[in-house]
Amino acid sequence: MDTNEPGRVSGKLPADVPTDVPTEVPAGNRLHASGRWAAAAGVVAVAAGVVAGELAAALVSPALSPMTGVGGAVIDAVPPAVKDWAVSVFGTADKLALLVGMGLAMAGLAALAGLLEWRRRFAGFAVIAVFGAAGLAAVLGRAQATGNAVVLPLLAAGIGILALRWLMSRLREWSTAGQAPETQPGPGRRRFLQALGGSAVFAAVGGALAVALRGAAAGVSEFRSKLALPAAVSPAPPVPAGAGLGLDGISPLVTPNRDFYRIDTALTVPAVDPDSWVLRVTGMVERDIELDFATLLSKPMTERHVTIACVSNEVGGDLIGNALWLGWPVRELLALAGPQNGADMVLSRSKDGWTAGTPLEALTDTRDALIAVGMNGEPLPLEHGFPVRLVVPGLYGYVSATKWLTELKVTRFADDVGYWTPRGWSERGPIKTSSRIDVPRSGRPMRAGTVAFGGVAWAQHTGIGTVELRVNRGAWQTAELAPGISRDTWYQWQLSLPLTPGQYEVQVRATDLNGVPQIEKASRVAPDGATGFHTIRVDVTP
C-alpha cells in the first residue's frame, strides 16, 4: 500500500476485515470523555438516592426528611451576618435560594463522587457515605427526629451507592470495549445510556411524586379552606376615618396576606393537622394544660389590627406588615395555668422545633397578645403558621411571633434561651420606633414642581406622635399624619414639597406619642434591630 499522509492509508481494506468494528480511540481521549460520563453518573446516582429518601419520608416521616433536615441544619449553622445578608439580597425568597444553593452544591459533590469512583473503586462510594453521615447528623439534630426519620439518610446513601455502582459497571463495560463518547454506537454504549437515562427518569418522576406525596399540605389546605372561624367576642375597633391617605404607591393600611413578609427557619412549610394539633402549657405553672384546636376555637375570640416586624428589617426595609388578627388572648390561657413566682419568660415552641423567648410580662399585661387562628378575615395561611401562631404587639418576631405553635413553657431567662439568643441576638426585642419613605422611590427621576412624599411610621405598643421630613439636611418639616388604627399599628403620612431641578437627599424621622424621637445613629440589625433615618435620593428634572 502507498502511504499518502501520516495515519492515513490509501487503497481498499482486505475483504476479510469487518467494516462495522468501532475505530479505536486513543486512551487519553477515552479517559477524558469517560470522565465526563462518570461525573454525570455521579449526579444521577446521588439524585436517585435523594429522591428515594424523600419518597420514603413522604410515607413514614412527613414532618422531617433528609433534605429538610440538612437544610434546617444549614440555617442553624449560618452566622447571623450571613443570614442578614441572605435576607437583604433574597428577601422572602431566601428559602428558595437556599434550596437552589444546596442543589448546586450537592450536584458538584455528586459529580466529584462519580469521577473519584471512575478513577479508584470505592472512592466515590465513600463520598456518598459522607453524604449519608451528614444527613444522619442533621436529622438527629432536629426537634422532629423520630426512628423513622433517622433511617432515611442511610437509605438515601445506600441507594445512591447502589445506583453509582450499577452505572459505573455499565460505563466500564463501554470503556473496555475500546469506545468513547461520540464514536460509533455499540452495545456497551447503549447499555450505559439506557441505565443513565432510566436513573435520571426515576429521579425526575420520583422527585415530582415526592413533592406530591409530601404535600400533606394539600390535605391541610383543604381543611383550612372549609374552616369557618368563630366570630370575635371582642371585635376590632373600626378603622378611623382618614387612616388611609389614598396616596398612590404608599403601603396599604392593611397588608394583604399574599404580600405579607415571611421570615422563618422552616425550609418547607410544616403541614400541621388541626385534628391532631395540641398546645401544651408546661414549666413553672401551677397546672399543666393541653388545648386542642376545637377547644381553642370555642374560646372567646379577640380581633385586633397589629403590625409585626422582623428584627432583620433594615432601615427602609419591607420586612414588616399590618394585619387583622383573630385569636384568644394569651393572658387568659396563662391565667388558667397559673405562672409560679420567679418566672419571667415564656419559651414558645414551633412544630419544626424553633423557639422564641418572650418576656412573661408581654404575654400577661393588657396588650393584645394573641394565640392567633385568623389573619385578615380568613384562617391563617399555611406559611404564616396555620393552624395557630403567636402575635405579640411591640416585640420583634424573633422573640414573639412563633408560627405552627405547639408549646408554651413558662420559665426564666436565666434557665432557657430562644433559638436566636445563642446566635448573637439580644434576649428581649422591643420594636424600635421607625419610619419609611414609600414614595417617591429613591433615584427615580421626578419632574420639577410639587413632589408628593408619603410612607408609614410605627412605634408598636406606643404609637406615633409626629412624622417629619428634611431636605439636604435642612430644617425638619412636619408631615400630615393620618390617624392610626391603634397604637399597635403603623400610621400613614404624607407631605408635598416644591422642588426645582437638581438632586436632593430626603430623610424622614418619627417621634412616638411619648415624645421620644427615633434614633438617628445608624446601626445594623444585630443584635436588637436597625436604627437610623431612612434616606432617599430624588433627581428632579426640568
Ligand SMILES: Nc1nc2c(c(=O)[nH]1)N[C@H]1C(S)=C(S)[C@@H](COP(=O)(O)O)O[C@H]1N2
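Residue numbers count along the first chain shown, from 1. The model shown is predicted, which means the values in this text are computed figures rather than measured ones. By rigid core we mean the largest C-alpha set that fits within 1.5 Å across both forms. Compared with the form predicted together with the ligand:
- The Cα position of Asn472 differs by less than 2 Å between these two forms after fitting on the rigid core.
- The Cα shift for Val205 between these two forms, taken after rigid core superposition, is 2 angstroms or larger.
- Once the rigid core is overlaid between these two forms, Ser442 does not reach a Cα shift of 2 Å, moving by less than that.
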Given for the second form:
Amino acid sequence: MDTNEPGRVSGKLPADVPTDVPTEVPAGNRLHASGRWAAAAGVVAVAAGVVAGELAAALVSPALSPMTGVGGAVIDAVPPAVKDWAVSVFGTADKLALLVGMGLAMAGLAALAGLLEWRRRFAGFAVIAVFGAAGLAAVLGRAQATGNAVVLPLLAAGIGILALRWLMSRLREWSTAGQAPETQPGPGRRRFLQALGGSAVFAAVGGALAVALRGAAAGVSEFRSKLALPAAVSPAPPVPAGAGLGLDGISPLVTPNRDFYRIDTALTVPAVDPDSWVLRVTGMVERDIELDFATLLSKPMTERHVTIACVSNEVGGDLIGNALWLGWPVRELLALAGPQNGADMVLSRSKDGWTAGTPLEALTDTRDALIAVGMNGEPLPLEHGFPVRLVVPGLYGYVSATKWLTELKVTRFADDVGYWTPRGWSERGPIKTSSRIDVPRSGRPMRAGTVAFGGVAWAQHTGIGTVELRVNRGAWQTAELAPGISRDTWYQWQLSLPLTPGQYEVQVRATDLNGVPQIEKASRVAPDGATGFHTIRVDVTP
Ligand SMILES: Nc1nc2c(c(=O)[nH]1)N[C@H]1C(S)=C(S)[C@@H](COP(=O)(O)O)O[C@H]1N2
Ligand SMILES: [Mo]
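Since we've got the form predicted on its own here, give me the form predicted together with the ligand too.
Time for the whole complex; same chain goes first.
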C-alpha cells in the first residue's frame, strides 16, 4: 500500500512498529481489538446476507423464505417433549423464542466466521457456505419448496460472503496501515467503520422492510395451512381411463401446484387475510352483494379440471397448466345480483387493483366459471390468488383469471376496460387451439429406430378432435389421442415414428372437435395469442 498518499499521514507506521512508539498498543491487545472487529464484520455480513434472502423472498417466494425454512426444519426436528416444554415456558411467544434463539445461534456462528476469516483467508467464507448449504437443505425439505425458494439460501450465502470479503479487505487495509484498531482515527479506520456501519444500516433497514413485507404473508400462510376446504357438491367427473399416456417426459395430465406457471403484475404477492376479505358485486345489477369468506365456503362447491393459459404463451411455450379447481360457480352469484339489461362485461378486480374484463356471457353460460378457493385439493397457493380467484374455461388468464379477487363489477365493454387492453392486448381473449411436442426435446440427439413423440393439445371448451405430426413438411400422420379429462382441459397425444439417421423437422397440428384446425400462420403473442405450429428439430444418429 502506498502510505505516502495525502491523508495517510497517520498510516506511515509499518505494521511491525517498535513497541516503544508511544501511540502503539501492545501486540496482544491489538490482535484482540482487530479480532473483535472481525467478529463484528462477520455478524454484519451474515445479517446482510440473511436480509437479502428475506427481501428476495418477499418478492418472489411469499410462502417460504430461508429463515422460515430453517425455522420450520428446526420445529420439525425438535422432539415433541421439547416442543411442549417450549410452549409451556414461552406460551404463544414460542415462535418468537425460536426466532430469537435462532438469531443468537446464527450471530454466534457469524462472529466465528468473521474471526476465522481474519485469521485465515477463506475459512470464514467456508462457514458462511455451510450456512447456505444448511439453509438450502432446510428449504428443500419443506413442502412449499419451489425453484424460487431454493435459490434464496444460495443468494443469501453469496451476499454474506461478498459482504464479509469487502469488510475484511477494509479491516486489512486499516491493520496493515499500522494503525492498530482503536488507537488512531486514520482513514483506514474510518473506511472500515463506514463499510461496517453501511452494511449494518442495510441489514437493519432491509430487515425491517422484510419483516413488514413478510409478516403479513406469514400470517396469511399460517391461516392457509390450517384451512380445511369443503367437499364439492358437484365433484369433478372422473379422469377417463387412459387419459394419461405415461410417456416419459410428457407434461403430467394435472400440473402440480409447485410447477404451475405464475404470471401477474404483483411485485410482492398480495397478502389477503380471509377474515377481512369480502367480494363485492357492483355496477349494473339489481342488488349489490357482499360475500365474505365463510359464506363463500358454505356455498355448494363445484370441482372441475380446467387448463388455463397465458396469452403470452409462445407456440410450444410453458405458460399453461391444468389443475383441479374448487369453487362456487360465478353464474350463481351473478344470478343473485341480477345483471341489468345491456350489461355485457364483468370487470373483476384484485386486491392490488389489477383488473380483467370478461364477457358476461362466459360467466353466466353453462361452462363452469368458478369463484375458486381450491387448486389441486389445497387452498389456492398465495402466488395463485389466495384466498379467492376466478377461473374461466376457454379464456386467456388476462381477461378472466383474476387472482386475489375482491370485486365483480357488472358493466359494458363500451364503458370499462381491463388492465391489459389499453396496453396493446385485445379486449377479448378466447384461448386459441394449439398443441405442443413435449418429447423428444428439440435438438436432443436420438438413436436411429423408433422415436416416441408425445405432448399435449388444447382447445378449451370445444375439445380436441385429432392431433397430427408431419416430418420435413411431408404428409400429416395421425397421432394416438388420449381422452381428455374434459373439453376444458388439454389432451395428451403420442406417435412413434421410425427414423433413419439424419436431421428432421417435426411439426404438430391439432384440430378441434368442430373440425377447425389450429392456425398455421405464425403470429406473435400480442395482441390476442400466438399462432403457428410447434416445430422441433430432431438429430437422429446411427
Ligand atoms: N391480480 C392479478 N390476477 C391475475 C393477473 C395479474 O397480473 N394480477 N394476471 C393474469 C394472467 S395474465 C394470467 S395468465 C393468470 C395466471 O395465473 P397463474 O399465475 O395462477 O398461473 O392470472 C391472471 N390473474
Ligand atoms: Mo397471462
